[in-house]
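In the form predicted on its own, a lone chain appears below as structure tokens.
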Amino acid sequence: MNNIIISAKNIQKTYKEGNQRITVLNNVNIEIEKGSRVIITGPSGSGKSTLLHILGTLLSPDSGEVFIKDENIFKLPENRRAEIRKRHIGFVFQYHYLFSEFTALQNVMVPLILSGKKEKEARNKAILLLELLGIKDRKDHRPNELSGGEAQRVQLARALANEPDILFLDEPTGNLDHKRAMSLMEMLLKLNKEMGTTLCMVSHNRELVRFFNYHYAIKDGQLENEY
């Protein structure tokens, strides 16, 4: 039985810088197993976020293929890719990008309403997610009334609202102090074990490697399997 949820083959990506073209990813290959925890490390500018955005279908490669559940993603029309993102993928970024005029609860309700849930059902599920992440008591607060760690948890709850198969995390601890970063990582570990959510994170912080069972490092556009 094939347990691979995402497979990327020969991914190439370059950017134009002045009159030059800079190769960020050079024939990168990676397979991610369902239920696994994968971390990709590398310094700023190494291409790790670019790779994450390609794997998450937010960015197209110059060449190469990405398969999600055996579908060749970049061969599909954009509306079909958007549907796959909505059904199978969640994102957590370094900056929370919450809607400033909405409460924490309303922010988590947004993807549920967009997916067709009735308001009462969306509200009940959003409350459960906030409770799971330990911030139910902050449900009526707006983003500017939340700490950095609380806002990150709201973003995580929103990302989990539609029960994605895989959660992509782009430097999610980058703006958190050590205590809050460790708290977030313990929470992600719990979600992976209890809900079976596949995790794929990029970070420059190698201290986080111990939370993952697959570690890759990007160097000179190449992806090296550390373990």
Ligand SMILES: Nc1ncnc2c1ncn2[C@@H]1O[C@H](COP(=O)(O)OP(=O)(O)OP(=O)(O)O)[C@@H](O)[C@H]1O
Given for the second form:
Amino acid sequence: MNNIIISAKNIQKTYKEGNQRITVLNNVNIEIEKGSRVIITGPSGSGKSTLLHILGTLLSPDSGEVFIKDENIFKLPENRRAEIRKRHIGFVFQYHYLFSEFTALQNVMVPLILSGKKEKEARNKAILLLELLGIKDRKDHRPNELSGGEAQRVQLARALANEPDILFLDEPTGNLDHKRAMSLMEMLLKLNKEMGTTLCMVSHNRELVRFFNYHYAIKDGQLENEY
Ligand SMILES: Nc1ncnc2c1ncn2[C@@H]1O[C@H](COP(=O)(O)OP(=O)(O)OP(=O)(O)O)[C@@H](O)[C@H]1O
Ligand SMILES: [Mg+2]
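Could you drop in the structure for the form predicted together with this ligand? We only have the form predicted on its own so far.
Shown next: the complete complex, the earlier chain at its head.
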């Protein structure tokens, strides 16, 4: 009956720096259907990353509630929240966030090992993912030996390792040229259609909205439903 996988109610977030306070999110509400593709757009500094981190359970709001699969996320102890994250959520960060001492392959293996896979199985699956994303030949490189676009694809491979129900993407095409950006979007579309992965992406690039079935824009700390 309930087809809503993420629901956020009255989200409020203010950053304080010295005497300054900036309210980034002011009473944000959103419901995301299972299996849907949602994009949230807005100019730089409008609060896209802040909102995505809150929806993705990584940052707590000052007030308001986030439900994922009917769990009231920020009411849970951190270990339960981490468990939900590990089981259901994949996150591709805006600024690449790979383990710098590990190779691309090892980075993708980490979540597999943490979820209990044997090393050999983790390695094989990680190689498959890197192959799928067209970067298998970069597997033994460390993050500082990868281009921005390659590093972002390693992040995506890592985010997909545990086959998340929900994939959060923060400006994932930011470091890609047009052709690679389009091929990444096609890949995400395929993932959504074939695996039913719910996509929630933020971007300043309105050219990408055609790949999504729901579009919201952040304006003055609030979400406006575009369609
Ligand atoms: N940890 C923080 N402490 C203080 N201010 C912050 C913090 N994080 C973000 N901000 C401020 O909050 C506002 C929203 O930031 P956010 O990163 O969510 O924007 P954004 O829409 O993702 O921008 P961009 O498109 O440039 O990535 C900005 O004015 C930013 O400077
Ligand atoms: Mg951002």
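Heads up, when I say rigid core I mean the largest set of C-alphas that superpose within 1.5 Å between the two forms. Since this is a predicted model, take the numbers as computed values, not measurements. Positions refer to the first chain, counted from 1.
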query	finding
Backbone CA shift between the two forms, R153, after core fitting (angstrom)	2.7
